[in-house]
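Form predicted alone, single chain, as structure tokens, below.
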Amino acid sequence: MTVERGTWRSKLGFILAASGSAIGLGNIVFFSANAYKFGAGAFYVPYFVALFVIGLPIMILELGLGRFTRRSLPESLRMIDGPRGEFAGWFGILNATIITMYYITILGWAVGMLVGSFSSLWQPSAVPAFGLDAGVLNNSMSYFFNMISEYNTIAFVALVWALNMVVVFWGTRSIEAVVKIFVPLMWVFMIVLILRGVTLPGGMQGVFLLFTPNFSVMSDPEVWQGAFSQMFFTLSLGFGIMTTYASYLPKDSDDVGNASSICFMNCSFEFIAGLAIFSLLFAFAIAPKASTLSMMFFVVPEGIAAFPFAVKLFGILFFVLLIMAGLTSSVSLVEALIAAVLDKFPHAGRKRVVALVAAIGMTGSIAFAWPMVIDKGLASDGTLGLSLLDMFDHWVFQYGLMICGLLECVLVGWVYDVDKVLAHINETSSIKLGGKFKVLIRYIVPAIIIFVIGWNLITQELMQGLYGTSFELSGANWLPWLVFAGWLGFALGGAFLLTRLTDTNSEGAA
């Protein structure tokens, strides 16, 4: 049995859903809290050598890959490389499950912030969190962890699941109509921030100081390991998303000018946000932490906080922004899981499908939204729900999509003729690729990565222990184990229970 796949209506309905994806909560945060700590202007070096060796690349790859085959990434990858190419696929799709959960969480929290600014989040004093003492924490954070502290903040994970299921719930037809909204927006949204940053005094400071690079940080390898990390991430590779996108384009699509598209826009917003918050941040002194979710929640809203007027209303438009940019990138990790199962078992139907993958991944965002306090100290994490999401998070995005990424090459590379996926990429392509593209897809990439990921064992699992093992979890120091058992039996258990299970319909499938 075969199942319709959707098509876009239009090439900017498929490039604004691709950048949609791409852009999302670290391109406004993330890249200013790294370009902060490696090196302020000296970090676009290493950034724009992991765009073109393995950004660029790589995106490529995944979109030809989709359009090649027509399918999401574990059918492309079975295509390719049989039930082993199938496995890798649904590795790298419940890997990406993973982070969509706890990224629905995250996006909950942002819209329980945003109910928080039109009360007393912005009020200038702030009721302790856990029973500390006054002035322990800022304002931000108080209401942020006596937020994810109440129950009824699950109430704001269910309400942006149940958004993501009507955004995907008639496929591509829907997902094109709210990116067309929403990514202009996020646009307007990010451009009002810039203009309000610098035109605080102090504000055109910061962004001389993410122009001003520091070039002796150049010699860390903790700066490369950044950059290129943060390239997957920022680009949604390793996640399955741009193979599921592209399987829906027309047969004569240019995948290296959508590759080039996806990746300027993707880019740009992150240039354009990181003037944002270096002008607003240092209008008022206050430096960038390298997280995301203090960046979000605690060090962005201190800097609105401090605005001489209109503080409610910077503040309600910021976690708007954020709210947006989340949810075009959480409907693309959806929609990417949606896909798999379809192609897997065409037979079950899109309204079933989307049932069970909310049913399920709801699950799992309660479990990282779970309040019970576990560290009244917040020596770490404050909550069991954050923790679980912290310790996840470490496995998922350091390890699982670069191993994915790993994966895709190695099969296409080696396992696969590269040239046959080379010569269809080039067969409607504007730019046409050569033997420079094989080499960094054989060598250069799968070198990169594998520097990266054994950097990452050395520098914390060898020489640190654990992630997790020395956070204060209040009698459950069991959990990091478990939070990395987790991860390998939902990422590789359910991927070899899903192979097993798609081998008895393969030849209906396919």
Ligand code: PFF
The other form holds:
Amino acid sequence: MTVERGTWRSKLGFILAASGSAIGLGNIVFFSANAYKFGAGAFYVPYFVALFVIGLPIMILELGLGRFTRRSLPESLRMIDGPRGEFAGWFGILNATIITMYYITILGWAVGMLVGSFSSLWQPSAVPAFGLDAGVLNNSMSYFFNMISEYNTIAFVALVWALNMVVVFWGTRSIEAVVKIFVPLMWVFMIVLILRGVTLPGGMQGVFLLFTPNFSVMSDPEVWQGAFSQMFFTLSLGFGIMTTYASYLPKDSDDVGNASSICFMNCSFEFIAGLAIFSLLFAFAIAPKASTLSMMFFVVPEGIAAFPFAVKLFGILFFVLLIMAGLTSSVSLVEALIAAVLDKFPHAGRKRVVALVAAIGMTGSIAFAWPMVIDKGLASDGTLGLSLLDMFDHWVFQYGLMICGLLECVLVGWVYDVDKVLAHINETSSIKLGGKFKVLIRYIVPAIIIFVIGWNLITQELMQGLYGTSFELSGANWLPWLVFAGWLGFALGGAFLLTRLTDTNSEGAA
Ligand code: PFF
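With the form predicted alone done, generate the form predicted in complex with 4-fluoro-L-phenylalanine in the same format.
Next comes the full complex, and the chain you just saw is listed first.
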């Protein structure tokens, strides 16, 4: 059965959608948190190495796979290596599904903070969360923890799911319409934040710090590990998101040109976001903490609360920016899952698949938003939902992403004929790739990924114990093990089952 697949109306629509996927929460806060943690200016060196050695080659590879096979990840890898390839593809898609679930929970909380911006968030009177001493928590921290420990916050998460459903409902048509408005607007909002940041007294000092390298950190493998993981996450690589979006492109599209444009847009946004965040934090001598959530919900808001005027306005601007950037990323995750299911079960129909994906996804997002307080002293994450989110993020982000990238390189570089893939990419690309690309895909990228996975395993799981076992969990000490088993069961078990199911539409094989 031939599937009615979408197509982008214009090249611009595709570039905006793909860069909208790449530009997300990772760019606005995670980059600055990492840059601060890893020696400020010196972070640019591993960052650029990661961009050219890992980011750009895998982006080209994922775009090439999608454009050429015109299928989402599992089907396109199936064309390369049969059921083994399909299994790898589903493993990627199911890891992406877990990210989708908690990414949308985080966006739901951002909506909650936006709503709070219109009421009491910016008034220095928030009731300290969990009865903790007001000196321990700043105002936005208290607001945040009070909010996530209330059941009605789940409504914000449901709202973000509803928005995602609307945006993906008509496929490329509706996605394109939304990114055409949101992506340019994100740039405008970010520029406004930069102008505000650098004109604050002392703001420029933060910018200088961002450019002052501390090269002593370069010999620390953790800095390199940080840069490589950041590159995967920020460019939305590893999960076949770009493969799905490229599968809606005309067959003669330029992979290398498209990959370069997406990487350029993403990294320049990240770079200017660094200017905004560093300037506004350093104007108030606030140190960025190395976690996306703390940056989003307490550190940057603390800086904004100290603005001399228009606190509410800038607070609203910041949360709207986060929501727009997050939504254009989450729809790419949701669409990748929908496309993968539709490619496998073409007769199911888009509407039914959208409803199914939303039902499963929303259930997961609600679990991650579950407000039950299990850690009143806030020694770790406070609520059950946030603890689950933290643990699942650890497995998917530190391992899932990397394993998927490794599988893609091994399948294309070793199992399939890398020369054939190269020839397909070169056929339509303006810049021709040579032997260096082959060396990267076959040797260098896999070696780096194996190093990062090994490093994480040794320094975290072996030296510190399974992730989460040191958390305050009110006696639920089995939870980290359950999460670990849950991740493996969902991603590996699910991939196995989905691959075994027949009804595969493998028409149009390469
Ligand atoms: N690139 C997005 C960000 O920087 O926030 C997040 C993301 C989207 C990660 C899609 C992975 C993904 F597959």
